[in-house]
Each structure stands twice: as structure tokens, then as C-alpha cells.
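One chain comes next, on its own, written as C-alpha cells: the form predicted on its own.
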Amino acid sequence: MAPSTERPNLAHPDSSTIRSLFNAISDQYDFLNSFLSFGLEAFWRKQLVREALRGFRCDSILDLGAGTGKSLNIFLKAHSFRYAAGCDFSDRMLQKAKERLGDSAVLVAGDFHELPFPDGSFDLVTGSFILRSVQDMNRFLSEAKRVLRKGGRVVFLELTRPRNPFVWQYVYQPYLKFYIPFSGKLFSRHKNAYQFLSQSIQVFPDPEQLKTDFESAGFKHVSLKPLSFGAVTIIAGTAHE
């Protein structure tokens, strides 16, 4: 089959495009995450874990868009779970996660818009840098809520845009438009993967809109915690108490 000459919409790509992008960069994914964030992504993930587990009794965890298992690994080192699972639709990412996690978590290939788990299976549903890949936010949040027990918690870490106009215009916007695509192409040899990262951040809803989406999906006590001048945000909520 001849390759399509149609340029993909990298701000809002379809699921098959996203899957192919992540499969293509699986070998460089961890290195580039650290390089492009100037090493901050490790700190951000630890803050996610701290926020998720603070004052919360948690026996089971589901990591959506688990990728190479980096965040789930930090959770497992910080807390003893009775049951841990990760879900991702990139087979090559899951292979990396299996190498990292071994038998400490169940890894499932699947679409997080239609989770292969029974109702009320988990105390905690989490994910790192995946919300920009969601095709249908209402359906995604409905599924996350469905697999949570009553009083369960969702906690997500996502790249967002700084609110400070100076930081956005003179620091972060040039970083998104030039540094990320150039570095991604240089190290991964896959231009589109990091164009997706750059473009999707620029058009992604702001955290306040995300908070509204979570509340509309039925989550309570929804909170936002910006980090690094708002370059990332932790959004958390509680399922039907």
C-alpha cells in the first residue's frame, strides 16, 4: 500500500495516528522526556504520586496510557498495592513497561475510551501526559469513573500552558514551536511525533476547562495543582461518594 500524502492533523490526530507515533518513538521515549523537560519530568511524576496517595487508602491502581511504565513504577515503589494494572494501546510501549515492571503489574493492551475492566475495580485511576491524546473526553472520564469504586480517586498529570503572559510568550511558546520539534526530530528521527507534542499542547484546553469537564462527568472535589509556572498541572477528583 502506498503511503498517504495527506498531512496528519497533529494537533488533533486520530487514534491510529497517535498509536503509530508512540510506537515509532518507544525506544527514545524515556530519554527524550527527560531531555525535553530538562530533567523535570521525574520531579513532576513524583509530585503526581505524592498528590495521589496523600491521605488516601489505596489498595488498587490503574495507570492509563501507562507507556513505558515509568509513573507506575514510581507508584509501586512508594506504596504497596494489592493489585496494579497499566493500560496502553501501543504494543511497543507496553513491551518497555514489561521490561521495567516485570510481574509487579498486569499490563493490558487496549483503548482507554473502552476499558477492559469491571465496574468498581480500582481505588485509584491515574495517568501521565495522556489527556492530550483523548479523542472523546466525556467518554474517557465516564470510563475512568466507571472502573473506580465509590470514593475512588482520579489523578492525572498533564502538560499545560503557563498563565503568566511573559512566560508564555517569551519562554514557553518558543520552546513549543522550535525547541521540541527540532530536538525530537534530531534524536528520534521522527518529526511528526514531536510535532504532535508541540501542537497538541498549544491547542489543549486550559486547566479550568479541564476542571469543568471533570465536574460535568460527576467527579467531586476537583482540584488543580500547577507545577513549574503552570507548564504542567495535576488534576484530581473523587468519584461518586
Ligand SMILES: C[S@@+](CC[C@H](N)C(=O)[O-])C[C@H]1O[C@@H](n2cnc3c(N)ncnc32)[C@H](O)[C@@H]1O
Contents of the next structure:
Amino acid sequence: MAPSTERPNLAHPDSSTIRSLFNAISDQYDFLNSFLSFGLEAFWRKQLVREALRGFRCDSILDLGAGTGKSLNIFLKAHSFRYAAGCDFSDRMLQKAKERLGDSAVLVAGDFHELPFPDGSFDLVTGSFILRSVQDMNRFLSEAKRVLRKGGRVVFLELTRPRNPFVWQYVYQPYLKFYIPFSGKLFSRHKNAYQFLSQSIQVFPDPEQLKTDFESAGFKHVSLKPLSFGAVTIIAGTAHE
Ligand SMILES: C[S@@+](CC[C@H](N)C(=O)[O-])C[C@H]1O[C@@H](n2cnc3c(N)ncnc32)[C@H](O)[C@@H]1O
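Previous: the form predicted on its own; requested now: the form predicted in complex with this ligand:
Full assembly next; the chain just shown is listed first.
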């Protein structure tokens, strides 16, 4: 059979394309994450942890699309959990998480649209930079809600588009159009990864649309917290009150 010449849709890639992409870049992922965010990702992750734990009694945590375990590691340093778990469908990313976290968290290979955990297992379900990979938002949110206990919280951190027209036109568009492709050339072995990053940010729903999705899925007290002029947003909600 002739090799397929079809190019993957990198604004909305399917699950197997996403998995191959993260398996391919697992060795460079932490460096790139920091490089492409000018080091801001460390600050954003700390804000995520602070927002998630603020005024909330929490014994158990699940990190969806845990990747190399960076956010989960910050959670574990900030708070003592009775049970901590991470889930990801990329074996290579999970391997990096295992190296980082050792036995401090249970790491499970699986798809976050179909979580291998019983109902009501967790106080907190979190995820960083994963919402752009979600294939079916309703299913994803209903799974997150299913594994939460009554009154449990979801808190996600995601890349979004700045609202300020000046920042959008003079900072963020050049960033998407020049800085990311330039980095793609510099690390050209996996240029699809940069295209996914750039294209998925451009088509990702506005935070207000996400808020509506969370409310439709039955989450209460849904809040949006933009950081760095809205380049990222923390979205949080409460399950089953
Ligand atoms: C951009 S990385 C984020 C990794 C990590 N959360 C972080 O903050 O650095 C997205 C991660 O989500 C994982 N992922 C994407 N789709 C997934 C799915 N359907 N089920 C499980 N993991 C998924 C990828 O394998 C990847 O590790």
C-alpha cells in the first residue's frame, strides 16, 4: 500500500495523532514548555495549585493528562495528599512522570475520556494544558465529574487568547505566527508539535464558552481566572453540591 500523503489536521488532531506527538517529544517536552512560555509556565502552575487548594479540604487528587508530572509535583510539594494519581495515554510522558514523582503518585495509562476509576474517588480533579486535546468535551467533563466526590472540585489551566486588542495584535499574533514557527525550525524534528500548539490555540473556544460547557455538564460556581493578559486561564468548578 502506498504511504498516506494526507496531512493531519493539527488544529483538531485525533487521539492517535496526539498520542504519537507527545510520545515523540517527551524528551524535549519540559524544556520546550519552559522555552515557549518564556519561563512563565512555572508561575502559571503555582497559580493553578494555589487556586485549587484555596479554602478547600482535599485528601485526594487526580491529574488528567499528567504528562511529565510537573503540575502534580507542585501539588505534592504544596500539600499532603492521602492519595495522588496521574493519568495519561502517552507511555513516554508517563515514564518521565515516573522518574519525577517516584512512588509519591499512582500513574495510570489511560484515556481521560474513559477514566479507570470508580465513582466519587477524588476530592480534586485537575489538568494543565490538556483541554485543547479533548475530543469530546461533554464526555470528558462528565467523566471528571463522575470520579469526583460530592462537593469535589475541578481546576484546569489552559492556554487561551488574550482579550486586549493591543496585546493580541502586537504581542500574541507575532508569537503564534513567528516565534512558535521559528522554534519549530530550531527543533525541526517534530514540527507537527509546534503546529498543533499554534493552531489549536487559534481555534480553541473562548473561556466564556468553556464556562458554559462546564455549567452544562453540571458544575456549579464555575469561575474563570485569566493570567498574563489572558494568555492562560484557570477554570474551576464544583461538582454535585
Ligand atoms: C500539553 S501536554 C500537558 C502535560 C502536563 N499536564 C503539563 O502540564 O505539562 C498534554 C498531555 O495530555 C495527554 N493527553 C492528551 N489527550 C489525552 C487523552 N485523551 N487521554 C489521556 N491523556 C491525554 C498527552 O499525552 C500529554 O501528556
